[in-house]
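Just one chain is shown here, as structure tokens, and it is the form predicted alone.
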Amino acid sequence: MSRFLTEATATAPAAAVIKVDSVLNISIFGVFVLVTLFIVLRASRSNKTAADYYTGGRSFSGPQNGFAISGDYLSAASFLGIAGAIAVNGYDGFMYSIGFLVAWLVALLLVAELMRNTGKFTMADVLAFRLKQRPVRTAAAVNTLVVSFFYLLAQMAGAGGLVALLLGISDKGQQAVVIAIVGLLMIIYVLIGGMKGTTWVQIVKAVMLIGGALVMTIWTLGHFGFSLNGLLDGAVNASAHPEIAATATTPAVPASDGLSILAPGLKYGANPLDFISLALALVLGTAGLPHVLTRFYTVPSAREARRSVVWSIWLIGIFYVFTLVLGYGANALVGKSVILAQPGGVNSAAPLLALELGGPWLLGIISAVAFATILAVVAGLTMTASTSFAHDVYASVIKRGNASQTDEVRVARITVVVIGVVAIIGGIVANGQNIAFLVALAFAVAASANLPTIIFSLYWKRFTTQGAVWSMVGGLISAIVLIVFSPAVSGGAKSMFPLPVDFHWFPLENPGIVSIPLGFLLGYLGSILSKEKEDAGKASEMTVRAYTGYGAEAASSH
């Protein structure tokens, strides 16, 4: 280990907890707070409209939209939890990049443009289309919420297992103190800022973490003479002797048990369908997430639409490639048993190795970035779920369309703070959980519960409203029964509820294998079998302003 690993490892059997130098760390996290306090601050001052509030006033070009996309999409997850993953399950790790990355790549493919063309504010609006407003969008709104309650839980877990690590503190309730700090902020983030202030902040929150990984990068290429293959077999060779530091300069040792670090199986080869079910999670959830999709109504567009994805698709696909290097640089160069035994567990290793590379300094950099990371995608997630309830449910269904602006704004703001205090209760639940694991959770939440009536809306013209609810509920209530009732939540030693409690009964960790054809089959069946006439004219109407986007200007701007 290196001069600041040795101290803590030489004396004890078992790794130690590393010391560091909490002064400094709140001293990096308080000019961020207050730099991106002020951004939000400024933003806010342009807010007068529900469409301010909601979609920054339709005012970001591509670039800055492509800059905020992946903000909004590089998560936790992707930052500290892939490289905790990687660092501890390696190749096994790696396949949630891979997963993220294509994911992606489907919902800017399949949904993302259309979806913006013809939408105005929410998922709900698109589904809404031509079909029955009530049912539909209550459905989505209970959709969004939930969906956005996982995602939650993940970047709250994140936020108390860095703080932990940066402060020092192995205590449960001190860490449930953090938790609670981190979704204040977040609610005032979002209360003051709206879609405006909250996008500048995902802004400069993905120039800060694609500006860190890279640096990390080169870094950790650095140690072992900017070879792939030198890192590599660093991470082979601390696999199979942990008690060797690596370097560029330590010969190879042949060892099965660290050969073991680059080839898949490593977590799921007792279980290949939990990584099929994973791998369908993954690759499908990213066009259900409704935080993402809600970032292409941010734009004036629809050509301005297609440059942020140019642009999300360069920043996105870079920076998991970063991962690969960060992951195995940090079981290289910290350790697999020094991560573990951090307060922060598995989503330590990114700081860890920053620890390892550039000392106190870099350490309190990073983790102010990863903070960055979680406080920009919390308050993304809160707005998005706020937007939801108050346009959809408030506004749409209650108020059959008759609330003022001002009303719907106001309820809003007001399901900020209780979305907020339930993020709180759920990510102190949570805590301790691997970040990457808990959003692929959300992710099959996504595919199951709304991907199927997405697709369907956008692309079956015999698609009726008994179809999109049957969907909707069927692929939620599923997803979620096989979630309460898997190894995830009990029955076993890493399970949010671990040993000796256990009720869980479905085998797998995910659901989606099961989950998502259900809600696709569920959206057939409710179609076939509904006597709903189609309204043929509406769902012309629908096609052509989605693939052109010929309307959907005018119907913006109300």
The other form holds:
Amino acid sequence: MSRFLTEATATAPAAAVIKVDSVLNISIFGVFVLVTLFIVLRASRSNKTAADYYTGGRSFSGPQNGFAISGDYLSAASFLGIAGAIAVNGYDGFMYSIGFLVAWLVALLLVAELMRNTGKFTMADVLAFRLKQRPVRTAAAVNTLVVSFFYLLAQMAGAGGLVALLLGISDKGQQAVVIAIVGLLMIIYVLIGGMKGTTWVQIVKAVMLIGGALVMTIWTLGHFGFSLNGLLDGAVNASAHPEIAATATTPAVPASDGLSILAPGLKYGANPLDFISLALALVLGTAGLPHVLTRFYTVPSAREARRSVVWSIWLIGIFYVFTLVLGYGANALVGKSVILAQPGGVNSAAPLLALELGGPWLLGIISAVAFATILAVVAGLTMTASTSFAHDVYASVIKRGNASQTDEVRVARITVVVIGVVAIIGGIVANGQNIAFLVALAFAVAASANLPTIIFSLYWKRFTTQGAVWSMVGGLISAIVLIVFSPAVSGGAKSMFPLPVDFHWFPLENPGIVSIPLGFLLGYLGSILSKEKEDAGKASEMTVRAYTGYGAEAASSH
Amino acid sequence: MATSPAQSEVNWGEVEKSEDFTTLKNEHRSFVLPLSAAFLIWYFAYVLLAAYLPKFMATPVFGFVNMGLILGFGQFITTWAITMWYVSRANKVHDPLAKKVYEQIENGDHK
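Swap state to the form predicted in complex with its partner chain from the form predicted alone:
What follows is the whole complex; the chain from before opens it.
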């Protein structure tokens, strides 16, 4: 039994809520904020043109961008969520990380380099390249804003839960203050630093997150004689005898049941189709996430874009191996019932493991890493959404390409503030609600509404404006409608509107299995049924430029 | 660089039909498209096994390590292996071909 949990268990045997040293945790996070703010201020000195603000002057190297991509992609949901899911649901948690990783092959093989060569600032630049500008760009911008907003809202609401867990603040009003601080910091970073500052925050965060996870992984394995088998043995034992790790009142589970955490089925066993639907969205969604795609514009060439994806695939993969050790380690050393008794629930597995291994200091560092994670991810999302609004909606659609760069960047900065404020309000309202489905929804929309048009634009000559619009609009609407009428929103014990509210008719929590094929089908049908001809010259230009990089946007020269 | 043609002067249709560009495009597509199909099939085979045959995944292989963990780690290994394979291919085959066509356009061969 753990030394830090013993006291709490003795006084409150039913729910052993740990006491956290919030002053220490806040101080360590404060140091992170100061260091990154300093870096952001330094980085902002060279922000002169729109390309500087939107892409950091395309001057990052492949390895730097690889770290930034990892920092952008590994959200708090990846770190706390996956480690927690493995600790509580065993193998089923591991299956998330596999989907999140394999997805990067789609980005590497099919998307990254060709997009880097044909785009400028946004996803819409590529999609509207050879089709009719206004309808395609508008649809692509709407999808960018919707995906980014869902993702952002999930992160901000998650911040509330994290506050409860890591700072020991359970009062909703005080949690709202912390959410507002996170939002304000994010606005400051993005306003001052633009893409360059945001990228550096993501790089620093990625180093902290992967470094922290590495230390905890080695430490955890040390408890089991550096043997994977020993770790699994410990987790199986703890699951089979939960009374050792938790309260004396928990009835003993037959020893053979401990093995169930090593095989699939604990979470998705009852509904395998839902898991397949989720797997589709995970593996096809990543290469359609606008905030991932815009990262390819921060490097000087397609070759560097390729190198950045290679770095991120190694970093992300290694990180997910760590989370497997941390998840089973938390199960073995902390225990499922102790984890589930915390205010943060499943998400508290990794922080509790840190406390168990290294005491309050390690918990403080891991808490700071978790906050840094939220901050870096929301900064990246806000950057992408504001760029798309300013470049696609304002400059291209409203001003029809006649806005000056200064005006465009001014609009982008105003948008940052608006999005930041909306995110703060949304985060406070959604705090404590069960909106974990929003991340899955963002992936589903990206896979159903963005990826088909990206793939068709790059690989299918006969793709047309009508096909693009049908696919983007149909993919977006079907994914959202299906999730609104799914058990994730109503009709279940854990729904956003739990029973007795029940208006669901779609049986799955994940819409991907219907909406992704629909997005591809609509793109195909819309194209073959088009009456209008597309510009063949533009199509040739796009193909040649995509493969050769001729005329691709170069790095700025200062 | 001063003599290279502006983008509006390039006859893109001609480049696209040129032998060198066709080779570049075919080399790229004939590599990435089958490989993408292969890793997606392998991934969904794994997903279907996990979803419908959890008993098979629970089969012990050595110690507490079972089929599920072996196949799960297998996904990691193949992802890293495909990544390195693609990169070496892109560096050795695609990049030199792309450079050749790029230089032809830059020299004004396709105005």
